[in-house]
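Just one chain is shown here, as structure tokens, and it is the form predicted on its own.
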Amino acid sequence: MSREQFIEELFKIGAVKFGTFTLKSGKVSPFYFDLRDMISYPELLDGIVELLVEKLQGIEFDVITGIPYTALPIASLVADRLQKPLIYMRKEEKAYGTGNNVIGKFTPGAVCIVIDDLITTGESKIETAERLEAEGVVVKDFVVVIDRSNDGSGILAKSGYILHSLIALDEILAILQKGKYIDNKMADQVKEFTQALAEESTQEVENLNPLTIKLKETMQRKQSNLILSLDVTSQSEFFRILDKTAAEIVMLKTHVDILDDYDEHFTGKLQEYARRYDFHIFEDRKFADIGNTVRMQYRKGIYRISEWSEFITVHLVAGAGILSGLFEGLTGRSSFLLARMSSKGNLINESYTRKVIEAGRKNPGVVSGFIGHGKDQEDIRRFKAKFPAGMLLLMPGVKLESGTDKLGQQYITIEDAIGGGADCIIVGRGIIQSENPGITAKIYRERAWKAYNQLNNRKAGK
């Protein structure tokens, strides 16, 4: 079957269409692919995957994939055909039994091609060889059947994978304008769509709420991007360790409910420390509960946060309802999304980090950014690429030296953490237990700042 053949029966089947489509973004297209019924045409399966066997040529690699649903039939008649082994991960991660997430056998270290129907922004891409690479599974490139993305190979390109492509969009509108089967101008209103949709994606504006850019403000006026974590459990010891440290600080996160002495004193002292030492202050509540409780925990009781903190953290294990549930009515008041951890085995998986940003950028009004942790300077890189416009990263685990302690906390550096994105570092015990607190958080402080800096000039070409 040849290329033509192929895209003109494509489009007999309903699986390449024109007209008026509403996307999942809500946006209207004047076209739309879906490739899922092409399973059940023998011919047109053979030829696409003659087309595949042609396009693998000269690629080197070990065994293959499909990303489910629409690509692993396809990928399991390509595989048999070049007697291949076949591989696929799971929709959802297995909790029992062996625990395996990767379905077939294979060696660490194995190269595997990835196939797919189609790219358009390269996310689930790059999500599946996350996951496949934290299998041990190597992988370089993936082949689409459509490329209908306006620049897919250079947002592969920047994480590191090669894409291969059977056909593109404007192949596609040249060949069914060719064979009548399309008009000269719905083929310009797909094109004009395209473009639209190329534009935005670059020109994403940053939409941040006031308190976000007061933060930022914060930081750059005391050249300080270090949060103080005092976890102590004494009003005598967390006054005493941030007499020493608030000169450093931009944000200081707190555990008030710790305080084996709280009381109504507590939070106006705590207010008085900021306004004279110029820091930002962070609740670390965590709320993880339907929106009625929450938005009680966090404004009654004895502690009342929504009064004193101006941050907190937020759980969307409820959904992102709770955010209407902790901030309708306030004002002056935002949050971080937990969208990642740094305890080793960690529950948190990258399909609901992908939803917790995707809430938070659907919600500027009352999300700062987000808390998350990286193993290196590129995992960390891959994660920030997903952050809306201005938003920040505020980063746990970092100490002076990576390591593990003994409680499965996993530690990266300061220069690894700010080198990949992190906008904040968070630190806890690596200063508040050390002989010196005050000398300990300058350190972090100036070596943070510097990276800061120095990852922003690299950004600007300086």
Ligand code: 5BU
The other form holds:
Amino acid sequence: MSREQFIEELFKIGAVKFGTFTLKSGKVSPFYFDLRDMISYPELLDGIVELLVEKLQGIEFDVITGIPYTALPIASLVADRLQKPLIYMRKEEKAYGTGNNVIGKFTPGAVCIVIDDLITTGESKIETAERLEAEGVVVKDFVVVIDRSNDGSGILAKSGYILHSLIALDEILAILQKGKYIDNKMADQVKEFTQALAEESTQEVENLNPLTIKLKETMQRKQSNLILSLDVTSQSEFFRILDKTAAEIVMLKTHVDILDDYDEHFTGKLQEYARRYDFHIFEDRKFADIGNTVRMQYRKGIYRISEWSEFITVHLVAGAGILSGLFEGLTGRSSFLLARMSSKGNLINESYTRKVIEAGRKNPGVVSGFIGHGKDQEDIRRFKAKFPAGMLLLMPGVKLESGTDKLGQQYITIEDAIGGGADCIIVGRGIIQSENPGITAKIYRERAWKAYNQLNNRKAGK
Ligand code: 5BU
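For the form predicted together with the ligand instead of the form predicted on its own, what are the coordinates?
Full assembly next; the chain just shown is listed first.
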């Protein structure tokens, strides 16, 4: 089957459709590809396998996988043809036990070629690679049947992968136009649509919030990347500990609503400390409601958080729109988005984390970075690698020794947190419940700052 015939066949079986389609994202697309039914057309399937086998010549690999469901039967045929072992990932991660997420046999370190039907944003490819890598499989190359993205290979390249594709969208358009299956107007519409999508996803961070920069400057000035989480319930205790620790910290994180004796003098006094000891104020309110509600929660009520706290935390579960609700009309304020949590069994998964990071990338004016955790340095490195340039990773769940508390808080050490790429550590009980919070805060600051400089020197090749 020639390429031309092959593309025409895809059109005839409805795998490649043109018209008006509403996508999951809510966007209306002039075209839609769905290769699932291809398995029912033996001749077409043969054609695809032929093209894939050809494409794989010259690429070195030990095992083959296809991303379920569509690409899995195709990958099995290719594996059979090349006499290579087939493996595949479960579609859902097993909730219990370790391992066994990959079906099939492979030696740890085996290089796997990943076959898929389509590439659109590249997101699911990267997710698959990460899941395979977590199981000890090495991923370098992807092969897709249709590249319908504008810059699929660029997107994968940023994460260190190579994309090979059998057919690009442009070729499909050209052949179908030539065969009069679609008219020029339709082809132009498709091109415009993909162009617009590509522009949306390649927006780089340009306008960092001035507070992000100020926070970094304060870190340097105070030689500190320690954030104290002063989780106590009385003002006297609060200021007693702050007196001892203020000189060590770059930022003070509060949960103002846990104070039993909160009154209108509290925030003024806190701001006075912040000025005197040169630290930033960060109310960890974790806003998570609809835009209209968070707007009032942030600005109104007894706490009037927007008036005194420079930074806040935001959960994006309600959608990135709540950022407008929070920050519209305000200046000198910024946020950290919750991209991962430190508590055991939390429901955040990789795809959620990735979407939060993307939302941060699009809103640098009101987002200074992310809160996140990791199980070890490698895990944190992979997480941090996805961050927009200049945005910060703040990490709670840090103590001098790793472990877990009775309520599922998980701790890693300062060196693991910073060594993996956290810019600042957030420490609560490790300091406030110690015998001498002042001395302990100094120890945390010194160790965290040392680890931070070591990492930066390593990066700079010093
Ligand atoms: P700890 O005493 O060091 O465990 O306190 C950690 C603080 O960080 C506490 O105020 C939490 O509310 C906060 N935190 C966290 O521990 N884990 C998270 O994932 C997020 C916040 Br988000």
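Positions refer to the first chain, counted from 1. C-alpha atoms forming the largest set that superposes within 1.5 Å between two forms make up the rigid core. As the structure is a prediction and not an experimental result, all values here were calculated from the model.
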| query | finding |
| --- | --- |
| Flag for Gly47, CA shift 2 Å or larger between the two forms after aligning core | yes |
| Rigid core superposition, Arg275 Cα moves 2 angstroms or more between the two forms | no |
| Did Glu248 shift 2 Å or more between the two forms, C-alpha, core superposed | no |
